[in-house]
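Okay, so here's just one chain, in structure tokens, the form predicted alone.
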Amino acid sequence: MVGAHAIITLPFILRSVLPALQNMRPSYTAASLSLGAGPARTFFSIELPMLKNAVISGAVFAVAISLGEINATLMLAAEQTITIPLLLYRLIGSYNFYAACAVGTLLILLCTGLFSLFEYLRDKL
């Protein structure tokens, strides 16, 4: 299930990621590079700084898709596994309206939470 859901988000997170590293300037790697910084530490003290905002970004995008991912779940997953989409589903086919909608209700909660707490995260980093 979670490389099903990395491979269905993967494409909007490289969507975010991919312009902000080609719009970063390599003259700022090379120069890291050469002073004598090796390749792992230019990239944590020097890239990965630089495409702070475009990685939270693209994690943003991640979790809404995959907190509404449905389709992998019901095709991959064995039966004992339960997602909330999926709980919303089976409740919705059962006409239990009522507690499909208050699933629905904590589904929200959780996704404006979580934006919340990645907004708040791309503020202080």
The other form holds:
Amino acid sequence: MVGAHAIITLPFILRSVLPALQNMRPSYTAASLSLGAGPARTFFSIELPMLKNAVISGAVFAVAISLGEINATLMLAAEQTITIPLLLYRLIGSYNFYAACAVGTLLILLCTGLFSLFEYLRDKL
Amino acid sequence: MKHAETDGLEVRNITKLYPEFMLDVSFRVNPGEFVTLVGPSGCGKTTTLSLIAGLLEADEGAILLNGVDQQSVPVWKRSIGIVFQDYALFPNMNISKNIGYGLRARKIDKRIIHKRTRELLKLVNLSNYFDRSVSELSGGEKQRIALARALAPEPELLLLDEPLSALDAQLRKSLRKEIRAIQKKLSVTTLYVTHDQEEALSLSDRIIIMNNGRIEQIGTPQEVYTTPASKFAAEFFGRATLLPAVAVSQDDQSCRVNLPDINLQTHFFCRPWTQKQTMFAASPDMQRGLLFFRPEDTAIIDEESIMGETTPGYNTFHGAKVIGYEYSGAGYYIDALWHNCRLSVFSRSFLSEGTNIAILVPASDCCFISENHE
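Could the form predicted together with its partner chain be shown next, to go alongside the form predicted alone?
Below is the entire complex, every chain and molecule, led by the chain shown above.
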């Protein structure tokens, strides 16, 4: 199921990271390499920090989609695995509307909280 | 100090093939020397630089730095500092972090990095910029920091890829003086790429003129300006007169040429051709070429005052007519028509269009460019 979520969200991350990667001037990488930093150091000290915003945006999308995802989860999740949308679905299915409302509120709060955290991180990092 | 013969940079028959372009160059840069690669856009200068830096891989040939073949050495293990046209200062680091980056990559002690960064900031006259961020800098300051960063790990070779082309003219002139002074002070072997001929003439110990992936000429600034090896080299470094000519004979003092397009019995003289041994022995192709001189070497005289006479040691072009001029501040660059050929001459005083003039050029300032210059 984790694999399925990764596959579903991958295009959203690529959409945001690839253009940033293509727009990055090659001279940054060349400069880092010529100064004696190997490919790994160049990636972690230069390329990744420059792609930071794109990576965070991609992550926000990925989390949003993963949190609300139900179709793949319904089909692939093992019996004991319960995600919030799945729980909502089951609660509604058993006419337990009050509990469903509570879980829905929880989902809304969780999403809002995560988005705020990402926005905060984007400014901070 | 005496250097070993293998010291410095040697580029040996490097080739790189592209679908519509082929680079094929050989040259060397002696230790501590400042050599400029100059040529029009797309001539292969930056490709050559990338091959030396290891950012591109050559199809054939060898690049030796202080005697060591660099072919199998990855970029980050070559001891080469590069200054880029777009500075490439890392925006996620402040000035001191940028300068110290190469030293940190080499795991050098923090205190030494701090000391070296301070020294380099002093060298580029930006001592107070230690903690500033990259975005606070002007273009000229960015390029000085980029130079300091490239020099920090004490590279064996410094490559500069059109470092001044993004700056305005005034700043370019002052910064190129600074670059040259720093290079001399550290006596670091330097290869500089530019398309600006003035920059090349003013900065270099030697100049390599490139055209279409090949080297046209290598020489000191004086040599390439006064004795170009080809039509391209002659035209690249400013105004010149180039007249189709045939070399007739040569002795130690001068080389005698005829101008076949012009119906005149007169011979013209120029400096002896250095390759005279091969010249008259080889094919007739070698004798065909161009008579060349620079406008600054010409003198304009009143046609009537010399009455068709010739002066020994000078080439005289009688009956020329002014057809246009360009004011340069120091004087006028004049286009004159002489037997349907265009002559480029220099005059400190103004001459109106249509004026009849005679032009005197010392034979020692004229040279013969063979058509088959190789």
